[in-house]
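Single chain ahead, written as structure tokens, the form predicted on its own.
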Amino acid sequence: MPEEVPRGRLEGDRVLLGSTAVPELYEGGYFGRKVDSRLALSLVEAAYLMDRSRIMVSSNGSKLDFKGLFELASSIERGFEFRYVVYKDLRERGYYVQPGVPDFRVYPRGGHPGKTPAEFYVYVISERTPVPLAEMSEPIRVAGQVRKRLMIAVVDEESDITYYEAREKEMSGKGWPGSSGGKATLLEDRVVLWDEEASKSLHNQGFYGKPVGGRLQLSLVESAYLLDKGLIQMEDREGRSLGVEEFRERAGRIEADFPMKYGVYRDLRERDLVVKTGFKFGSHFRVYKQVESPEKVPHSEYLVHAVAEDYMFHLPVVSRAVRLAHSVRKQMIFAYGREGNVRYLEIRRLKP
């Protein structure tokens, strides 16, 4: 290795340089950040100059080879190979990356630190670590708040790299106003519409439930926003009639998620979404930005997926999900909070 390389030491989480590596490293490739005179690498940006002879490094007055300092960093930073194998891809896609919240900032290709504001802020994840809702969501929301997108990168076994890019989303749509309908009765697991006319209003204005036979088949979902609206009138089976909070309880001992699902429903049809059930995709609804008529039903746009606030994020799931949303045209979304207060988290393939 010629005598010119930068030579560094490491201290703590970092490898410092002296002021001859400035002009190279920092002014020419923005590795590090200047600390007074000198230099200061993360240890990814060590192990990534490391392995292309650009620097060397010591640790306590002993020279360090790229097996040792990886070893070394791996013991120090926890989840180092996986941001090491992240930061080494973006860079190999001609991508400035530095150290920052929550595991690195990317810039846009043609610009660079000091010149334009980064474009990504990078989360980097393993495969197998179950990842919580409330973990996923605080970078998401510290992203949208400066304006940056959330490139999520989910290093697997092999060490391969998937991104995904993760953003709150704002839901919209152009639905119908129900129209009233008339008396129900809750059989087994679901609510039959006994009037013709009335089954037939609902499902031409508002895309509710499923004519069978001319009568009305609704979930309990749909019931219970319809019985909530004051558009039918519930009653069971031996002809007691049921109101809004008994309908959702007992509805809740057919249902374990009902009232979780509910409120996620009640939320898209009052922002004037049309909802159907989303079981033949794998997730709780598809949704509609508008539908015409029920003879002119457009592909939906979206599928949602209703999940606790303390859901766990499992990535083969996640993975799951949203390929196969992508292979038939709509975008995953996953909903989550309390009735009156939901919000959606939208998550999609990205190729850098």
Given for the second form:
Protein chains: 2
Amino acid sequence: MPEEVPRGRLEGDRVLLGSTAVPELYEGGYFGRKVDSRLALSLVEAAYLMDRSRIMVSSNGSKLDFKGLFELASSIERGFEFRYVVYKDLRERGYYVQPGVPDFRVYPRGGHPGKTPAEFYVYVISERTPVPLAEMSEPIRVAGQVRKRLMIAVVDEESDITYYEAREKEMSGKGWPGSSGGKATLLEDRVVLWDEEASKSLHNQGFYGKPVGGRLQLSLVESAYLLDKGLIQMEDREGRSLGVEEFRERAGRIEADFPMKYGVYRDLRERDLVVKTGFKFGSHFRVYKQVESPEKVPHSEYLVHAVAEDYMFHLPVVSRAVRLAHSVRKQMIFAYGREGNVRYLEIRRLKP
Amino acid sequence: MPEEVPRGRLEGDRVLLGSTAVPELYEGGYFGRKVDSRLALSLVEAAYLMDRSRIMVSSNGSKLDFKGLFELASSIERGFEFRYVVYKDLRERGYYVQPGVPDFRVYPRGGHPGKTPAEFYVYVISERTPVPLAEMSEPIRVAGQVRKRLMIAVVDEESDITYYEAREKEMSGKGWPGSSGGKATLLEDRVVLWDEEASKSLHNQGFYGKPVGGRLQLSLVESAYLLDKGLIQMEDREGRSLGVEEFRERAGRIEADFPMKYGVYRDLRERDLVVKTGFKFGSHFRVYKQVESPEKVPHSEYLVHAVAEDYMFHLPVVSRAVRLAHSVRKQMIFAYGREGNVRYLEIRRLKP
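Right, the form predicted on its own is done, so what does the form predicted together with a further copy of the same chain look like?
Expanding to the full complex; the earlier chain stays at the top.
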């Protein structure tokens, strides 16, 4: 190691270097921040520079080797190991990275601090740590307010990193509501519309239900929406008429998630999107911007999964959902909130 | 409706027809079964034949229309609606289908009752109904005993059907264990092996860990296995030595699923398979039959997800997992059971 490598001192959760380190490390690489005339490095920055033999670090008067610094840093700072691998990876990809909120700020390619604003806020998560919806939506909001994008770096158990971008999504389409009605029966757990004309009309114009013989099988959310809109009448197997409220109450007994799913279904339909089950893709809905006729159904643009306000994102589940959505060229959207105030959160893979 | 259409009578959960129906319906289409000289149809068979105007049905002396029969059948028989759509779909695809255990028997194309044995046992499930692992493995066992295949027909909320085959899977590979050792440290929630030679050897020969600088990052399951095999020594951040039991106990505190995951990891490694994290695919592991060197890593054949003995299969989750696995040309395997007795259940999409 050449004589002139700057020497730093571990103090609390940072490494302090003298003013002579400023030109090379700060001005030459945007490492650390200036404190008076000295340079303060975060532990992640210090470990990165030490691993490249660009600084030496001592603690309580004795020199640390990399293993020593790494073990100490891991004790001092929760999540140090994750932040370290993400910081290292982004730096090695040629980005300038600075400590920030929630974890880092990343500058666009060709940009750097002082020249350009940061492009991304980076949120580092371990694959193992479930993230509450509120904790995911908060950094999205914060980033959005200052026109930054939110990058989520998920570190798996083998220290591989998957990058995602999360953002609020405005949803709207050009579908049109079905017309005309008919009498439907709530059976054990689905609904059959018996009238052939009404069945045809609802299917052809709104892409509702699935034709079976001359009849139309409607899902519970479709039925509730059509009933709500006055487009069908409903009865039970005994021929007793069911109103909107009673039907929704019964549907909730058949499917515990019904109120949550219906809130999102209704909101999407009201935004003129065409909504069908997403079962084959493991999500609640697949969503089309427009379906001109059931004979030429286009590609559906979105997979939408309704989640409760206290939903926990399990990263392996998110990984599977996003990967599957992309493999069929769809956007993966998580929908939450109450009827009348549904919000949409898109999570997509980033390849920085 | 022509005069000569056979007339049946709804009695309990079947429709009884006179002996004159036997030649056309039984001998000509393998509908129903003979009871003395008469023909007994299940409700599903009766509804199917009535919808095609091939029989008439009366109940308590009055003629039923299709709606009437369908509503009655749905009240009499739990799951009638699901079984009906599956029966109809398989019949329309040209298969001979008979009521059986768990739901139907399906004959191979070109075969029929009396000529060939049934090929599949069919198990009909609603997308909405979670299925306990034991309820899934039981029909697999029963079908296997009589050399049948198990077809699972999942009916979604819009009455679309997805077919799967589930079967026991024998797992084995040609990987070889790593050699030589070194000292590793358990950090906050992962393990670093510091020695450069040992790191290289374990990575190159057993495809263990991820090289970071000259070091090797090991996952918890990899570390436990190598420790168990005496291939590494482990200490904590304070330099205290950790034995196998203590390490496994600590790992269990870091990751609640650790014991379950480790049981499967160990079993797969002992079967000479090469096991790495499956995080990017939303499963616990991706598994290779053989990895000759980290420079030419082949395609991994399997995604393996470890589940507890009381696991509930949620069909949308299964759908997503299987679809994703197939999109990357892998087999989706669910692993369960205890260390020393791990079993593997493959679920794959069928296109009948």
